[in-house]
Amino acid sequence: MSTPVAMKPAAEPATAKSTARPAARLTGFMPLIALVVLVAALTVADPDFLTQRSLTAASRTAAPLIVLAAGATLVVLCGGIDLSIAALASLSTVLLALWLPDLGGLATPVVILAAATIGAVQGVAHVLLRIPSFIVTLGGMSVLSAVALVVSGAGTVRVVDDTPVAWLDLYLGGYVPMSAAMALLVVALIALVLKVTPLQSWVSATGYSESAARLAGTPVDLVKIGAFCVSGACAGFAAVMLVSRQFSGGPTMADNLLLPAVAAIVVGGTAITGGHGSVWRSLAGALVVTLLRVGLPIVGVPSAYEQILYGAIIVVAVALTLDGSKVSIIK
């Protein structure tokens, strides 16, 4: 009798593998490849677009949505959805102009931690009571929304003094704008306490099996709590550098940045079904936006068009971000 012979499969398993890695790559430097793109056809568009004073005018506006985008990024990693980041801003944006007056420079860090607060609420409802995220975010855009609006009287609120806040109008050496740095700095401290803690492998277990991280023994009530309370007080933060740089506090100020955040997490590769991802692909996602909400008009599209062109980049990327093993079935 003849000996049999095994068979090896494993070599279409390996040449399938090495076909995805580049494939996977490049997909990771999406972002990146968008940007060089945006900024050169803007070049084309309008050659005084790369100039330091169209630069500046693109940083500062990207900042808040940096921070925004940033903290909103952790609640995505863990499997949720925060849409009330900008409704927490624009009720932060009301509260700093009111205590700026009598708390002066301690009024940026107790609206920071009031944020950080309402965030780690809605993450305990969202825990305990066994609530969706999209759920009790909903819900608190609408009540925060609400009360910013008895807060401020239905109306802006002026900043008298803006002294406390005034050094986010500052600039480094002259030509980075001081309110570009410090959102650099949220996005860098936030991606180095993940790398140097069990965070990083918390938060993306928990995003990418919710049951398999409990049996592993992640804390996985507490990451999710610990996010959104980070997510909040992102939004405390842009609020800061919103007042800033506009003298004032308003119930709506910072309503108009919450699509642009949640394109920006997409945009940046971070998988809306959690798990993959991170806050330096959020920092390209949002620099991406911006370049589009600055290059609209350098082109001749009307500012109406914004909404349109952001619905469609978020269902763009969320089918080019989605893990299909992690959704069996599509409601």
Partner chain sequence: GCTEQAGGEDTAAGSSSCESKDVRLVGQVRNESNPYEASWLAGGDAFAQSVGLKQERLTYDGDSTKQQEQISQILAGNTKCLVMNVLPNGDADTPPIVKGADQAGAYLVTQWNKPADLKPADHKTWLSHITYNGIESGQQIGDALSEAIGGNGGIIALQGVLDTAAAKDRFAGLEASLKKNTGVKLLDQQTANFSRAEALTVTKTLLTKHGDNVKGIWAANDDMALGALEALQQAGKAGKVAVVGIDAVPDAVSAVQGGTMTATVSSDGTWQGGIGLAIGYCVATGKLKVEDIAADNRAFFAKQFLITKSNAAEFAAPKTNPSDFECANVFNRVAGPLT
Contents of the next structure:
Amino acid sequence: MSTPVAMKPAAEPATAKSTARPAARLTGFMPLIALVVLVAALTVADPDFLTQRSLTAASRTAAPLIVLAAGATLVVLCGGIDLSIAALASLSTVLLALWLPDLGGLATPVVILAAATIGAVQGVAHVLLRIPSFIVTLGGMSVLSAVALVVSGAGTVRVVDDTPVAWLDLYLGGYVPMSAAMALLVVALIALVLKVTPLQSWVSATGYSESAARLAGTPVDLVKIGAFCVSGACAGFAAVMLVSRQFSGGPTMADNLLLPAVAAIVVGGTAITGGHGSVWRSLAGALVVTLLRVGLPIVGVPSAYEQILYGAIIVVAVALTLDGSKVSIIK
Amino acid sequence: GCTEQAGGEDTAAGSSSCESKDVRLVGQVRNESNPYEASWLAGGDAFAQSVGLKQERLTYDGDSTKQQEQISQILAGNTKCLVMNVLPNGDADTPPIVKGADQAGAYLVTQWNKPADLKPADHKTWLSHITYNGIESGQQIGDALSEAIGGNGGIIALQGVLDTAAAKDRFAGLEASLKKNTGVKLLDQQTANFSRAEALTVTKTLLTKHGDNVKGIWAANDDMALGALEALQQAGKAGKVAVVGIDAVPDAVSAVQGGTMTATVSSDGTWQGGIGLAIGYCVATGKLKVEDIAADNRAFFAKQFLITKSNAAEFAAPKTNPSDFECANVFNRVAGPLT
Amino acid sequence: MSVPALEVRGLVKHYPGVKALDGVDLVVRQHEVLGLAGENGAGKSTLLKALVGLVTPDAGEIYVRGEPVRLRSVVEAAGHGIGMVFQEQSLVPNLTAAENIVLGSEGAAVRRGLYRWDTMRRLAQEQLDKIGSHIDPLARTDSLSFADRQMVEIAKVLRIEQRSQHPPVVILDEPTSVLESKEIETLFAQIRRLREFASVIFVSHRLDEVLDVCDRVAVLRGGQSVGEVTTEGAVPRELHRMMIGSTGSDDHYHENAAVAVSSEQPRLSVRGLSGATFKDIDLDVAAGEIVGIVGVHGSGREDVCRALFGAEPTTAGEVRMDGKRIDLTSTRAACAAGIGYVPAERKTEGMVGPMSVADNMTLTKQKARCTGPFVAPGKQAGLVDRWIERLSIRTPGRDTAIGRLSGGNQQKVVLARWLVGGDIRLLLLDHPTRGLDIGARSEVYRLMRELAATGVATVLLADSLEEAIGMADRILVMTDGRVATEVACPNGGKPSPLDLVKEMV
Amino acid sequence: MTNEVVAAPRRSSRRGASFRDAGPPVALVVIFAVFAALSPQFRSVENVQNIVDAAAVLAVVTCGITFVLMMGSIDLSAAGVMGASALTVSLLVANNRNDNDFGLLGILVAVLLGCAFGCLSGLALVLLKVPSFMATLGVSAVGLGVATLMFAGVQPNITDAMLESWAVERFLGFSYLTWIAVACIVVGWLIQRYTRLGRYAFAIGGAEEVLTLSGVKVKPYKVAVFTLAGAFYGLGGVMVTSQLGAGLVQAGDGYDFSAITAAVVGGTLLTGGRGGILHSAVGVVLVMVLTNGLVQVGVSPYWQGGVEGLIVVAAVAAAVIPQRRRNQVVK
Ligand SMILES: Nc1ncnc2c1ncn2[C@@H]1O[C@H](COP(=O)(O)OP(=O)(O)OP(=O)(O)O)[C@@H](O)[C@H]1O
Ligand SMILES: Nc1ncnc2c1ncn2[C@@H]1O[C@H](COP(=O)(O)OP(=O)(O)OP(=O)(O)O)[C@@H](O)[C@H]1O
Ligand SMILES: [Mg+2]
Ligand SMILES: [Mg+2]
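Show the other one: the form predicted in complex with its partner chain, since we just had the form predicted alone.
Whole complex next, starting from this chain.
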């Protein structure tokens, strides 16, 4: 026979409402805080830095990077990485410059479409061939660079009549660069679409746990291809911005934006392992990175120290913005 | 409504002349980590010091976008009495810089790269564009190479970064030289991106591919020529193959002097770093009027010299002296207008 | 009476929104096997993790052989002779078995950072010999069978003897939930042998097992100790009553809720399905019918299940749903056809740990939470709360990350995922009750009956033969990738487990 | 790039293990055969020597990166670390900038400097919890900055006879540098197989959380692995200096991505837990054969990068075909 020794009343089932603790709420704002701190530091280093003109210039400067990073953020959220964005943007500048004379205003959407298609092709290769996105897009990077080199005849392509893209180089109300406004629009659009549709949970599920997502019937492959497609389209749009600013297209024009774009994503606090993060974070990250790239030399940091500072600050920024509670193992 | 230009108080003066102490000197090159560009910045510093100012050094790591970003940030600051001596990363990078400087009223001198149809003479504050004649230098060293191999035999060419005007002009020069020296045969051409390390591997590969047929190596700059020299040494062919380059970096000049290299062409980084600032400074302080600058001097080829063993000693030490930068002398080294 | 091997007094542990431990007392005597029972989320794992230094309690004391100790890490716990086999298997898959066994306590096998493979092999062999396992110590762990890996875990935990002079305390958290009956027998033999020189804490939701192998059972409820039972002569019902605080239903498998099956047109009809690990599978499941598939590891039944969900490629065969032929090229296609699948590996395949309960529940049936193409947060909240209530899922709220719930509650969320749409026609359940407490299980069974009543066809890979017999209307026995035989299993005419075991080998 | 526990263990078999390892060597043989058939120069003894010699530096760098990849982390610091070590060694051995002549000691210091940088990456990872992708990118920038400081405008040319001879002198037909690379591979292999460091690096990639549960403190091992990798990069920088006869800030340009490509082509997984030094060695040779072969058969310089990218993707795709599964996770 059983012999109960002690009996205690059953505890009330725990039904406490989950409220975000202040600390948890703070981590969400970390990218913004990092941005403000950086601006403050640069202003201290050079009081001339914090002028309206200078901030206008910085936001115009940041626009292509914001767009590139926003697109690639989707791929990162899905757990992959897109190393081809910069090369694709370079190729797109060439294509745009080549097509502008014939297509005029139509060239812009056509180039974005072409870039989106190229992105999607890489996505398909990644999904169908089962090769890590790192490798597919690394390969894509060299192939796209080669194509850009060949179509451009290994030189820059001047845009003689840049009226179809000149609107991007205007200033709204005299203060807000149109390109920055468009970059903001792209970010807001992506964020909105994610938020109001099931895409957010599909993307997160794919990024956090691909196999679980697949076994829950999530269209994992389509979501990934879609992410690469959007990433490509964003690269195309960034290219349009570059052309409007440079009046030309070049086969290596945007190549150096790759690492800054990835840095922007990570500095924003998006987990490079996927799942956790947002395009808003990348927006803040892109601004931080731009200020570092441009601000440091402008306030008079010598070249060698600039690199050292850039490396150190970016590591510290990531340490601040990454929400450790969301990512268990950091690789 | 939309405007073409950012708002805010206008700090640009453009026309009225500045006090010497108010002039802001900016020198911008790719990086500080190669001898040529380091000497450029040093030349800028020396000039700034000579007029009691300091040069703001900017480097953009060969990153076009970063260069534009820096320029627009500089132009968003105080542009009254701003003088910029800029090395655009590529041809395509010049127009936006010129446009920005024009709008801000900053004095600008550009060097090396610009699209052919863009002319300083059409602008008010773009004072001058200085470059060396790449076709000529490519041809000069090509001829020197032919002579060194006795006008007969195979050579290989190491190209620079393929989408730069310098690389293309220099190679065009080589092609012109080859047309003249019919006995010389171009066995192969590869790009080594102006890089010493890449030149090393590419040369090694080409040496195995063409073996003893290679009598000479034409390199679009001295860094690659020096890489090729290392490759020859490692292949046990040091001294058996003639090598030529362009730029006259100190190591190359001493190699020419020592006989391991056949020829190089001078491009004087120290002078380039100073001269751009000097022209801008002279105009900003009113000592030189834009209208007074001869049309031919608004875009010109600077004098360059073929350096061979016979004259290498002259070039071993820097040839710039302070008088070059006096307002009356700033156009002393004009070899001719840009064609 | 000698000092207890281990004693816990007033242990408290809070998690955000949950009191996982609320003043737990526990005594483990020397050379006894102590069972630990309690519902899902009662705090068993948390308590055990506190005993090996993985969880730092907020209050309370732990005594080892009468001495108060503070345990801050696994290594410290091992120093006191306490070691644990975790609820989820925890071996490094790409190392050899030998390395896993000595991991963290290499001793003589590693000198100055250098491996001595011979010594390591010898040490590992000693451990394996102790528990009578015959696996090759230098085999890569991921090449071993599930049961062998469990043996490696036990061999590994016994290494704590080397770290402490005292008789060890070995903690086993639900070791049987992934084992087959034969393997369980081997394990129990080992546990009984362990008692000779060690104390053992054993956790299982199968109360008959607990009563079988343990000397004494302590019961936890809501993070508190509610009593203990000496197992001699005890029956599961009694234990169950203590766990939930009231008498559970008599009819565990809800057999009287079973529905009569019409067999005119089968809902699922499979003909000649072949794949890498199975061949020529014929299978019919009628609407409202529950078909169990039983078989040992490697019988291919799990792969059949995955293939029916489009998660495993097939080489031949034809699948029809309600007479219509369907192409199972992807999980998406299967979902579209009204098929649902609950995988056995909950942690990696069943759920998305960092996402909320609500998002996990609506991951598949997005339509259920959307108006048009857009998510309607209000609609989702209402829907999710309804299902949380209906399945009595214990969670601080619908926005809590699912990874924070106890295993049983996680499983309920995963099941709910297929139900929220209301359009499910066929459910493939791979060990749906693995790790669930008896109450939760009973609820899952009731749910299955309810679904069957609404015409849902079910394929069940049961956790135990008893479960298969209790739930299924018909049982297929698989061996070596083929259907060996089919056993009718109607209410009132149930076969005995022995009947099935005969066919399985 | 991910902490996903891939592949439910019950799905792997020993037979699979040997089969999947065969991909890269087979690809190597195939590609070699194709080039050999196309070009008589390619199959000459000198060219084979040339390929092997050219592979030396990449092999050493890849040795380092392999350990990091085995852990599931990534390392992009090679470029910066190599630059710093190249400048250090060229300023410490006999050179034209100063009167130092420390010989072997100078080389040792350069390698130790590499260790220090690697250690820095590791510390940023485990202490600041910055993902290795970003931590190493930051350290690379710091390394380049330090190198630029040491460069100070004048190219240091080495005159040290020993260091120069490494690139020139030959033993059994191969340059000393090649033999150094071979030694590195052997040492790396021994570390991987017979030391706790190597085996734990492997285990961390397999299941990091399990090591923690077993009471292993993984953090020191992670730092140690990055430090070890840094040592290899440091040596790589020294080797480049020996080849070029001068200390270049750009000594490590491009080695980061080439080394990752080589390791992955050789069969090391970016997710960690699989692969090893010998795999990577095969990968390095494969990549070098490709680069060399494309020049030998006369592919246009414009297209070389693109063709190489395509073949790499194809090779990886071919290598993963045997392991393809429907529900496999690829990131
Ligand atoms: N890391 C954690 N963070 C937050 N809550 C947690 C955590 N771990 C456990 N809990 C909560 O503590 C309670 C006790 O969980 P525990 O895992 O100890 O239950 P259990 O008795 O082992 O259940 P099961 O039988 O399902 O394994 C649960 O309500 C669970 O949600
Ligand atoms: N006798 C031994 N001597 C040295 N090392 C051994 C010995 N036996 C096993 N090992 C180690 O155990 C590991 C597993 O051995 P096995 O050969 O089965 O693995 P594997 O599949 O070849 O793994 P990998 O190819 O990734 O190294 C090996 O990597 C090796 O390091
Ligand atoms: Mg538990
Ligand atoms: Mg092996």
